[in-house]
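Read the single chain below, which is given as structure tokens and is the form predicted alone.
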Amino acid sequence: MKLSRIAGLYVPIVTILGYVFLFAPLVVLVIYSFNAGRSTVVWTGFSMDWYVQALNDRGLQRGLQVSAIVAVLSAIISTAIGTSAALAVIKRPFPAKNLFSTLLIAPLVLPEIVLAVGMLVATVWSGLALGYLTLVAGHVLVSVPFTFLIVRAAAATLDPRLDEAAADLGAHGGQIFMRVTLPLLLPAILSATLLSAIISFDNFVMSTFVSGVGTTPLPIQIYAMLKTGLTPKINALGTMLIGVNVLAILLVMGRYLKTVRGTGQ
């Protein structure tokens, strides 16, 4: 009785230490948000400055506003390139199909590293210029594995024969696509184009190597804040990001839920 106990105690115990360790470095971080002294880890006083210090300084509004564009530009190029490839080997026959597929997703298993190093030399000997169009290549390079890997997931999953009954219905290429797999493909699409967007809003390693002279993003920044003393205004631009996220998440769910209890009536 004492092992069967035991045994059915370990995994609710495993499951809270792992929220714990998750989430216990969010906690602090929040707390320390509105510490009103320069310590990260002195409570000294309840003060929201460092909220209104993190939102006139002019170095992260910058870094916020490049991240935002490159995030979002890469997310759309890289969903775009890697829903077209995940269709192609999917739907397609053609040679060297797996050879194909097996460099899509090459980045993946190679060091950041060494694919920002190699980016680096490419943009030097072409002679571009590092800023916007480097930055969101580089990115595009790193997501295009993510969304090529979650659409072709779930192209697999489709029927062919839905392809062949809309053609004897008289719809061409284009109307196949619109009508029928696009809607089909939609919500591994829509996650496909938020993890990219997530991995280019994140990104450090690939922004070190690519990024110009006024296109810094906001990871740099952070980083270059870091160097001359950490203070709570980074925890405060935390906190905000944080806020913001699980905004998204409550709307994402919020929507769900009403779609849910729609098709249940």
Contents of the next structure:
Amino acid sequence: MKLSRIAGLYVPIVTILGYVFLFAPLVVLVIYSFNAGRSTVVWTGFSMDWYVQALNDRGLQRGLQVSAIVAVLSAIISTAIGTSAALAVIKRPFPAKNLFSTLLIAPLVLPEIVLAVGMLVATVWSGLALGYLTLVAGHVLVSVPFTFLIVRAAAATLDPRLDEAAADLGAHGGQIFMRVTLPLLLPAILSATLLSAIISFDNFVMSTFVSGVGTTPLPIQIYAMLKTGLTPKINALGTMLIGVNVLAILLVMGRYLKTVRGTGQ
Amino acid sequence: MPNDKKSEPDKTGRPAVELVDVCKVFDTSATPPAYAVDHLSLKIASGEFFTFLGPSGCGKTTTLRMIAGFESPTAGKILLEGHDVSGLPAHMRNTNTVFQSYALFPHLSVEDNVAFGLAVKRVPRSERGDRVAAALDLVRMRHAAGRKPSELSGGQQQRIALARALVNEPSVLLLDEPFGALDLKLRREMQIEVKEMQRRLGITFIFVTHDQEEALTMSDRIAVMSTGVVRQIDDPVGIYERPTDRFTAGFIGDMNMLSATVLERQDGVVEVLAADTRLKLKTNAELPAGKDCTIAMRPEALTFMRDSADDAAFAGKVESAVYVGTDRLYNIRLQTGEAMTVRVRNSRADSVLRIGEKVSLFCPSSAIHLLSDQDKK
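Structure of the form predicted together with the partner chain, given the form predicted alone:
Next comes the full complex, and the chain you just saw is listed first.
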């Protein structure tokens, strides 16, 4: 009897421990962002000071600005490339289609550090300066497999008869894209854009190699600050980043749920 | 659309659609080439309800898709109202298609679906509204104008697909198995409704189906197709009552077929030998003595009692009997080994037979169809 009761508790206990392991560090980080003292271990009282300090930190402001610019640009470029490639693969016949698809997804399985070193070597070889250009290019390289996969999955569910129906009603290629393909793929395209922006914003490995002087993105800026000492300022920043990311993911999920409900699948 | 053109033959006599030696080969690397459509030539008159009938894979849908412009012919010409459109893409042809899967735009309302063709052709907004409303009235779906396709039943979606095509006032409307996904009752209703609509609008309808009953009820003329070739073109009565081709005879309704050999030919009458029986039949076909051919008889044309002195007679034995309400169906094994099906009205005196009983089968010679074997496949 007793043994079976313990056995019955096994699953809930393991589950709870798993979640504690996942979220305890985040909870601690959020709690100590409101600590009045300098310590990230000893609680001395509630305060919002570290938020004020974090928002007023020149380095963090600059890092946030760089990260935001790179995230927006790389997300737009990555989505454009991913969408075009996905439509080509789904809608047009061409030789070596599978090879082309696999090569596009390859950055997903290659170690990012190898890609990053490759980007750096290519940059040096081409004589370009490290900066926004190399950052955006590097982030596009990392995120393009994701945008390609998301849009391809959505495009594969499109009924090819819709294109024929539109052509039959007198629409030429451009009109078919603007009036049928694009509206139907829009939820997937928006999801892909948001996801690639998050990937860019969080990126560390690629950024370490291809950021230049004066274009240090936020994650690297934070890492640099750790070297001079851990203060709740970083906790405060971390809390704000969690907030932004959760909001973005909720937006993606919201759109996704809406399309799922809309198509009745 | 709003103006009801009465169905009348085109004064110019110019066919709405003309196919000249049209071929389609999908896999051009294969030798010999596998023809999906094999040197097809025919004319479809303006205002006609024309049906391509055949089993799946016979090339009927491919033919329709070539007329619509979704496929380009490998060889041959397609003329719409006298103009060669072989090289024109679908969006530049004055045809519209109703798809089996409806292919309504899921992101647009019913109204916007119907207005799609007018919008891409930049028809002024005010005119668009009137024409969309008239098209929706035509299919009795105006109440659903604001709804999304996913909120409609299959039959309703098919009506919207019809309205979306007809609103463009096409010279030819192409229908690709449009009722294939509907249940039987709804299909019957839609058949009558669409036929009535075609009569009223006077638009040329080209219809593709594998359902012989559907083809017979709706069409002015039917082209029976198999293996990429048109076997016979005729009106429904001709297709059913005067099949000239072995495939057509076997595909439309039930048919008993016997292999035969021509013995003698004289002044439009041939004498043939089939199942050890000599038969004299009238025909216009080129059948020299010694040639193989096929004779065909409908199960309902056969009886067990001689009605007239020159009826053909075959001897056989009853193998099985099935009661089907108004009729009885018998399977008869002839002495020469061939199986024949006989359908007899229960009201007839000769209707009840025992299994194993020896019988004579009679058929009036006017009900025996003589088919040439040249395209037996």
